[in-house]
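For reference, the chain that follows is the form predicted alone, supplied as structure tokens.
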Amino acid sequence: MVALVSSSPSQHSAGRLTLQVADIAADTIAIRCLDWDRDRFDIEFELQNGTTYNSFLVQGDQTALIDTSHRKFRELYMDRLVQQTDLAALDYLIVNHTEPDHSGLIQDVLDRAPHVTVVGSKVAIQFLENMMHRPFQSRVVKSGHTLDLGQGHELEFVSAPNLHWPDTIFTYDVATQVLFTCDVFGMHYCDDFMLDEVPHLLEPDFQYYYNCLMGPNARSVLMALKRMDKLTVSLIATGHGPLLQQHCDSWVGKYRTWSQNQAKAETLVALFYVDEYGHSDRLARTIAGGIMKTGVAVELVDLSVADSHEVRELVHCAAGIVIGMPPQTGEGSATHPGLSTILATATHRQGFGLFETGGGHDEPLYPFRAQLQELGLSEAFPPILIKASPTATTDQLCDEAGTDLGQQLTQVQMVKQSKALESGLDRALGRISSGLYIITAQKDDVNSAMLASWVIQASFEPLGVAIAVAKDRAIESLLHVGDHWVLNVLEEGRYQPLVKHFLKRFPPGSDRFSGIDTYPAHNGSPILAQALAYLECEVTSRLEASDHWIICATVQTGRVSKPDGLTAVHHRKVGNHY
């Protein structure tokens, strides 16, 4: 039975705010912040029923606070928190997920209780360190790790990356069988009911929330559900909306069905690595970022905690495999068991890539590479071997390697889509002509370039231009707000050598300006000596447009090398590619 206490309401510029406190299990209290009038979430998601931000206290011999709340609730939340527990006696702050609506008051808690140990995934702790710019005690956890609070309250942690941020974990209390999931299984629904008592009222918001936040990572949802299977769950304590108890199995079943249907249509890369070995984590996530630019799903698997069944299942359904070589097992010449499982499951239809992170005693890379090639797998990018600390150049290499793999896996699908375009429409779109340009950018030690034709002047005051950049272009990572670049205008009759050069497929990490005469702009980016004109630009905003980003920039300076020269014009015959 839930014992409920309501606080007095507060008026806020964003609407009516109230707070609920309730005992939800033995020694376990929910602090629910009710945001009645919020009508939008993550900018693009319209809300019909407001939302809540749920936080929890678990007390054994030691006390843990699980997640906090949105900063708009600072006064209400902190006043209630100090009534519920002595912050001087608070031992742990468990961060299931670092998005600001759940971590917005971590700074306030640490200001009053600087002795507290913050518990979270490796990525979560890194996010918090970058966000707070202050020292704090921390403890990194992942699947299988536990934290004993005493009085039977042993907390077990479950990794759930990419739901819907890469830092997500679940926290399970063995004593009460309560699973704290933060965003997962949540919904943006605000009312006075603490539990899921009237499911038909909740179902539309539950599915809308899944579609917006969880559906794009359906494969990751299925992996998290598999890790949950061994737990006996009596209540799911979510970060948004009512807690799930009375229809718990039904809600979990919906996630499973929706995710299975979604995953069937996904192209997937399984990326295997050992999280805390060498620089594996950084390289793995950078390669994954490059893959995801191409619209291909990625499942990251830590070989130190994954069982053979999980590895086998992922390899079986993956179109591509990336492996960060794990440390040797110490059993003579025996291959790491995870690698043995991959070899036993992989097929000739798959692409692969390998990296080695300099952990010290990696499994031999080249013999394993040869074994994959003997099985008929195609290598998507040359092996990446890192023997020192990664740099920005390393990140570019890994990002481009991931992009190459993703592009290879989607090439057949893209050809099918282009052929499916109605021929009359295809030819009509192709009659839209444009100029020819080379975009160049430099950031620290990393540079890149691309041939562009989707370029327009976008404003007069301030002077601005806009370009369209495909999401899987290598240069995309150098075109975020505040970044600088150069628009090189090509000249009619003299553009062919430059176009031929920049249309080449460059290996990951290679120098795109090798053999090309350049000199630096004031903003540091390369200017092509053979360009008719150039404009130095600074990115001011980005707009997502399906498979492209629209990059808006202000123009800071420019010059024409030949006043009577004409811009090269690009005439297409079809509209399904450029």
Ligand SMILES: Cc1cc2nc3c(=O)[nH]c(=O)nc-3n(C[C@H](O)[C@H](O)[C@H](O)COP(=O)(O)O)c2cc1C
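Bear in mind the structure is a predicted one, so any value in this text is a computation, not a measurement. Rigid core: the largest C-alpha set superposing within 1.5 Å between the two forms. Positions refer to the first chain, counted from 1. Compared with the form predicted in complex with the named molecule:
Once the rigid core is used as the reference frame, the Cα position of Trp454 differs between these two forms by less than 2 Å.
Once the rigid core is overlaid between these two forms, Gln83 counts among the residues whose Cα shifts by 2 Å or more.
Core-superposed comparison between these two forms: the CA of Thr394 stays below a 2 Å shift.
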Second form
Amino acid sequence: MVALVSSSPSQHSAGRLTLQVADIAADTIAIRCLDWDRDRFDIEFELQNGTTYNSFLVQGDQTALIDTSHRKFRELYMDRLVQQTDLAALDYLIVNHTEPDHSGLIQDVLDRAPHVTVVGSKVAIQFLENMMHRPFQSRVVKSGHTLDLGQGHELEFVSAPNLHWPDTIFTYDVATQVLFTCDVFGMHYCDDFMLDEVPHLLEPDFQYYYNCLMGPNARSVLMALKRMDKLTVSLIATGHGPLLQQHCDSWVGKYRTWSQNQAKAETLVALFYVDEYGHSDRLARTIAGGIMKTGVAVELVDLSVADSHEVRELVHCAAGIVIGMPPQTGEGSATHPGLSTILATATHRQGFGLFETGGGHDEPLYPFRAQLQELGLSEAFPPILIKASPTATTDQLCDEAGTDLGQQLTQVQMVKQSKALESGLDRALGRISSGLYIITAQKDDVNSAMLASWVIQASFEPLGVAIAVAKDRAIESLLHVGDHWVLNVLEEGRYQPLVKHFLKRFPPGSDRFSGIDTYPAHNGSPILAQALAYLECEVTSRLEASDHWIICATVQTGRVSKPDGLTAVHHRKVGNHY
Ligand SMILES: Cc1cc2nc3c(=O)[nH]c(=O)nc-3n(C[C@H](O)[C@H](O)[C@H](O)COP(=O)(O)O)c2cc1C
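What about the form predicted in complex with the named molecule, after the form predicted alone?
Shown next: the complete complex, the earlier chain at its head.
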């Protein structure tokens, strides 16, 4: 039973920030920092419902604080924390995960309570030692270790590496059966409800969060679930969004099903990188996102914590390998041990791609590339060399490179599937005809375009259109809710040059409008000068239709360039091609 203790509103330059404090179990208090207006998180992660950063206090004979909060909550959080507990008597600060949105106030806690023992995984403590400007007492824990706070509050730790970050642990209180999981089982969802009372409202955010942060490490999720199975859990106290109590088993079941499906997927790419090196994390996750658009699973592995057995296993079952070059070991000319293991296990049937992380002391990329090519592996995209901070443009490059690798690995399968479709039904479906269009979109410095025929008018009031966009299209990432784009209508008898141009295979990150006459629409997207007509559109919703997204949009404005011109018509013979 949850009793609300207080809720204190406050305005901040970063948006509306409020605090919610409540008893969530015996001797256990949640301090939830509600960030109502946060609209961006990590890469490509657009928030519609804000987020929360949840921190917890457990009081036995000794007191433990579990995770802190984002720096933007410094005053609100610290004021409230000292009301809730005497920091001079605080014994432990448990860090389930060191990402700044949870660890942003550790320094402040240590400033006021320098005697506190910080508890975390080995990797977490190493990260914190680099981050903190002061020495601190620490205790490294892993699965099976316990910490007795007294009054029955024996805390058990569960290692959950790679569940978003390599440092993750869960903390379980035997007395209350509360499992504190930080990022895991979270969602970016901010409202006054402390618990998961109305699951259907939360499901889309829960799944989106899983897909973005946990899906890339499905095998690690399954390992962590296996360790969790030994525990009786009554409440999952996550670090983001509502706490999961009313439908706890169902949420865990969803993680299990999604991860099993992901891990079972026929095709897997093993993506090796060193998380805390250069811009590795962002590049790795963006490439992974591009690969996953093609339905290929990705396992992200931090080479600084993975053992050689794990690396070998993954290379063995992967159809493709992506490597973010790790820092040099510094021991003479010896190659990084992770790279040596990959070379010893890789086979000629695999595809690969390499990227440099901008760390400054990378293992040399080109000699390693030559070694993989000598083994017969085929390169799916040219090496990505990032020196400065990543931008939207480099994100697009990485996303498209990942998609190219995924498409290379699934090509044979796709051809087989489309052949298997030949039938009377297929020919009947092919009688559905359509027009021909080029969809164009521009977002910040990034643009893209695609030839489309699956386009319909979808509403009168407001005026709306819908398009079907395959999940692995490059332009897909520019067609999220709120994004602007232009529907360029092609003209009968004059469409061939544009169709030929936009059907080219564009290398990752290349300019698709080079050599094409365009001018900007009011919404910023390119209008093709050779189009018969154009419509300026804004995405209002996206519906998942297995291998395509149905993108619904309202139309703001439009024009016809030649009043008597006719729209290019597209007739097909079969329904298994556009
Ligand atoms: C006649 C024709 C119509 C097409 N219509 C669509 C469509 O409606 N939706 C879609 O996702 N792809 C469609 N495509 C496929 C894309 O235009 C094509 O694969 C393009 O090269 C996308 O490449 P990209 O993934 O690199 O952006 C069509 C292709 C052709 C030939």
